[in-house]
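Single chain ahead, written as structure tokens, the form predicted on its own.
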Amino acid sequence: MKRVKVLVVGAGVVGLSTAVCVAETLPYCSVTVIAEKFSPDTTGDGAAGILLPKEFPDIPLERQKRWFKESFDHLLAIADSPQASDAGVYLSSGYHIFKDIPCDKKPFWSDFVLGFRYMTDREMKRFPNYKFGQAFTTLKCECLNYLPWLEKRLRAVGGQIIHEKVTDLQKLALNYDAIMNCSGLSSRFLLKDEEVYPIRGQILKVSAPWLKNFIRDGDGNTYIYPGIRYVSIGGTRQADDWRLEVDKEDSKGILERCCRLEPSLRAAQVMGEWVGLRPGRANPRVERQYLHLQGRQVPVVHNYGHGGCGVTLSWGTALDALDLLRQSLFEKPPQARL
């Protein structure tokens, strides 16, 4: 089979995962990643990287389960390997607490994390304003380590890297046989996809080495995630907010809320603040289309819109995108336009 030139647009955790999946699985493909920003300047580099999915409304639950299970199993294998330290992947145990008892006390992902159980009355006494809790062990994947590790893994199988802002997929497609679009929030402009919107997230990085277990409010707005270099405390989920500047009022609110959950944080030193824009969408877009160019059909596989679940679903959606690419290379394309 002749060499197939594949271009991956985007170098966040979804883009690099997709690139590695293609390059390692399809040896007849030469893979190039193009992006304006690489680690340490992607959204993922500031994210806590805890694996904890949400349920999307219009994607079959079995597909969501597969995305999470494949991502979890992939990262668990890394956590159990000698590569764990370099990759920044490790187990993290803690509490997921709720002010009101949730309708679904045992969520769809509970069978894939480790040791899922309901918290005991004694454990709940630590959190007097909360009525219910879940205890489990999940994974934490720190992109400051993981993204350079993936990039190294990509280069090891011949992958190429281009630092360049992408403004026109049609122009790029002239020089490639297939495109994997993992451009996240930029898909709003590249594809005119107005379903993609920013979800502004702000966190504080604090020094609190005595904290070993995560605590997360079920509403997703307050969390404490101990990490390798610092403890991430947060956060905000501000839809359609494009601000990248630190908001001091947000920082103050985050610190107050997290100190209520974990009073010992009042003794923690604030090391820094960070703001990032998650690529929000009602449902992630993992599907294939075709560009019609100069008498040929160029497959474009989309893999974006994960919101705050980029790390959580990255390997699972990359495997789906890989399958869509593989199908498009062996099927006769329909007469369709992007």
Second form
Amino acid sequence: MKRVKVLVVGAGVVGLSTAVCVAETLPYCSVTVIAEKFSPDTTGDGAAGILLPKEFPDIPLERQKRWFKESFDHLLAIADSPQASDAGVYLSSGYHIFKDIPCDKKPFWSDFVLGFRYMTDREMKRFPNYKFGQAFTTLKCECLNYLPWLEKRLRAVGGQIIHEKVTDLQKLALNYDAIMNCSGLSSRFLLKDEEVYPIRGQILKVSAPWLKNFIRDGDGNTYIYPGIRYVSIGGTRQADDWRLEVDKEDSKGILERCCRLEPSLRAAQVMGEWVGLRPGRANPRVERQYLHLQGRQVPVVHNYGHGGCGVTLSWGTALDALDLLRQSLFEKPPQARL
Amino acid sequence: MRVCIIGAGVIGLSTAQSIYQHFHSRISPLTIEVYADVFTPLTTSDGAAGLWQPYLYDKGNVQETKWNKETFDYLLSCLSSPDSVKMGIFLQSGYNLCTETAPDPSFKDAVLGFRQLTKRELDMFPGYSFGWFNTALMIEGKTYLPWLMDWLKQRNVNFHQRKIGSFKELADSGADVIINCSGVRSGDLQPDPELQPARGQIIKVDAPWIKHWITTHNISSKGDSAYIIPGSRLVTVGGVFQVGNWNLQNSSVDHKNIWEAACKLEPSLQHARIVEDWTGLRPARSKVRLERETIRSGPTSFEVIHNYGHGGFGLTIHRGCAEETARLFGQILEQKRPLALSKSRL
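Okay, that one was the form predicted on its own. Can I see the form predicted in complex with its partner chain too?
The complete assembly is shown below, putting the previous chain first.
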């Protein structure tokens, strides 16, 4: 069987996960990743990397459950192995607190994290302005470690890397048998998908090594995530905001809100600030399309638009994308394989 | 009133603090002095990982369970103070692993969010079939002791570096009350066959991705149990519990055994950088000795309050015992008061 040339566009957490999935599972595929940005310059590199999904409106719940469960189980196995420190994957316990009791006290993912329960009255005492809370253990996956580790895995099975910005998918499709589009926010330009929009997020990196548990306000705007090198405190969720520069007013607001939740942060030193643009979309797009060129049908598997859930759903959506690729290779073999 | 405290570990220093807090406005002058041959960072309290956790079962010592809980509640209230980081106090969650089903531990109501481990959680720890998860407090001796010393120095408590040979020595120099917080070497001051060293060795490791403590309990076989306890900077890996062993030197055999057991528990440790080993002697006793003793010395007598024998739970129980010691001190004051009126004690 002649080798199937697969091109993965994008080297963020979704792109590299997809590339590794394909390269490790389909030995007859040769995988090339092409992207402008690599770690430490991808969106995921600044993200805290806590595995915590949200519910998307239009994707069947069973599929969303599968996406999260597969991502969680995959990363849990890494956390439980000697590879954990290299990969930057480890367990993280903490509190998810709500100022008002949410309609959904037990979200769909509560079965997939570890030890999910409601917070006790004594635990809630620390947060006087909050009425309800969930306590559980999830995973933290730090892209600064994880992406280089994935890259190593990719190269170990013969994967190739090209450092280049993609502006024309049609042109690339001439030289490949299949394309996996994991270009995140750039899909807006690459595919002219107007449904993709930035959701700007700013965080502060703080030195507070005595903090071990995460705290997240259910509204998603205030959180404290202890990491390997620093504690990430945040945040902001500014839709359609393309600014990559640090906003000092945002920093002030973040510090105020986080110090209220965790007073010991007042003793912490701020090490830096970071801004990232989440690839927002009503729903992640994980589906297959065909590009028709010069008599060939080139399958394009899309895997983008994960919003703030890139790390959280990376492996599960990569597996889905792999399945879509596999289907297309057996349904409509591209001319290059004859 | 001159109070002399022997010992500057967590027990000695916190006892000085409690006595000051309860009596400095009631007695004037109140002179508090601390005598010790070893100060932070070289005390037993300094080397301990600092996890607040009593032994699983109190064997009927309900007083100790009460003192443990009192300490937890006290430290929890300090968490929200601006001093919490300077005191070395913070919350940390973790796993208590057992080789077989066990009754709930004595501390289940003191800690936060106590619950049994789920099957998926136990799957992460082969060899352990049962256990609990809870959020507890950490009190790091290397930070807490200097904070306590500062607190005491600001209130004119004096420190003297010297080894005390006998209670009489201090009594003869004018001490009104002596408080014995000399830990594992109390036997040098007054023989106590119930007091023995329980040697522990630990390995300090750089592994900042580990955010939970893990302690193991081999219910049927007593003795050495592995534990991994992250601190604010390094992770403390242990443990051995060698009763009767006075050797303060690090043992390479212990190091190997501790390391192997820990790596089995937490595979990610294999790539962690080992920083140093440390050995300490837990002042083990059947139960804490916290009581008054009147010692006759010729025609006179002097008062001693013993506060030692806290085993591996000194940090865990310190505040409760300090407060109890202050209470016993109050009793002594009540008895001396009639004399105080007739004799000038200045």
